[in-house]
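What follows is a single chain, given as structure tokens, in the form predicted on its own.
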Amino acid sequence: MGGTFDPIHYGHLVTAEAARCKFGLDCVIFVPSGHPPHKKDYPVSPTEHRYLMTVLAVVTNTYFDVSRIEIDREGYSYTIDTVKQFREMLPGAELYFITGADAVLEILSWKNMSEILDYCHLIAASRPGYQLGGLKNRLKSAVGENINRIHSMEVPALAISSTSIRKRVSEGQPIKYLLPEPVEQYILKNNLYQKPDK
């Protein structure tokens, strides 16, 4: 599973258990990125935070785990980098992507798009606002029989985002529920997301 985790909330947690368990999966490694390149004209914090509360979150579940593959890797972090090394690490494993139904509305802006689906299934967990209903129909053209890898999956708890969390907390509003307690504590130790004059 793929994601700034910018914080790591409980809509990630419950999308990477919904995908689990709907596809039969063994386990979900959460992918921290490194240098996202959709993102390099937004503030990201430092990776090792992101990925030290990705770690807090995913500890008491024994089918999650965290990988620093892209964090290691220099250079920006692109999803078909990250799969190849995956098919390296894990050969004859059958690899599904799990990712936000916003990331794939985007994929056909993806570097190597259509070789991703080469390597892995495509799980596009859709949250509030997002439609994917025409999204077989954009892509069948530029992906073609490998159209059937991409699966959609509806996650209500979706709702809650990662950047409504930096807003409640530089606004000083309670974040708790929103994500696991220790990450919470994370955040407020590390002073992470406050305003420059906090």
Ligand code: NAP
Contents of the next structure:
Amino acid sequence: MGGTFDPIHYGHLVTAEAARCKFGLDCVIFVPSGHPPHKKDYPVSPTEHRYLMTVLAVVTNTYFDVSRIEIDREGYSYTIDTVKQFREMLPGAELYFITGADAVLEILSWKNMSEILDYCHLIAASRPGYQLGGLKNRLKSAVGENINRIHSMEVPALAISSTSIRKRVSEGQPIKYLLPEPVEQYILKNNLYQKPDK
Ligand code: NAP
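Previous: the form predicted on its own; requested now: the form predicted together with the named molecule:
Okay, now the whole complex, with that chain kicking things off.
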């Protein structure tokens, strides 16, 4: 499960659990992105904050775990490098890379995009009413038969977004029940997402 997780919220957790059940996965490993190549000019919270919030969020689910694989890797975090590393660590396992549909829509610009599908399936989780139909048509010529390894899944809980949580915190609005309580406490304790003059 790849994402920036800035912060992680119930939409991500419900997505992971739904994917685990729908695709019969043994476990879901959350991989907070280390240095996202597509966010060079966009402020992202420090990796250790995003990693620790992810650990706090998954601690009560025995099927969930968190990996530092991208955080500890130097340079930009490319999904192709991540799935290759997982292939080495888990030889023989059927791998699925789960992420948001918005991110998947940009996949044509990802490094070694078609090779990623040689290593894993891709699950695109979308907010209600999201249209992914055109994506498969666009990707067909680029990925050939691997198109069958792209799956989509609508997750109503993804009406929650990290962007709206960051905005709510900066405006002093409540975020309770949008994300696990320990993550909420972590955000408040560390003054994350405050306006710069605070
Ligand atoms: P993003 O651009 O921050 O997010 C795009 C959308 O997808 C947002 O609406 C986001 O909602 C949602 N989303 C992100 N991760 C999700 C998840 N795990 N489950 C459900 N919804 C999710 O995307 P990102 O988080 O930076 O990137 C997503 C993944 O794609 C990461 O693992 C990243 O490394 C990978 N990626 C790789 C490349 C590359 O290899 N070149 C390029 C881009 C992305 P929230 O904001 O609420 O999370």
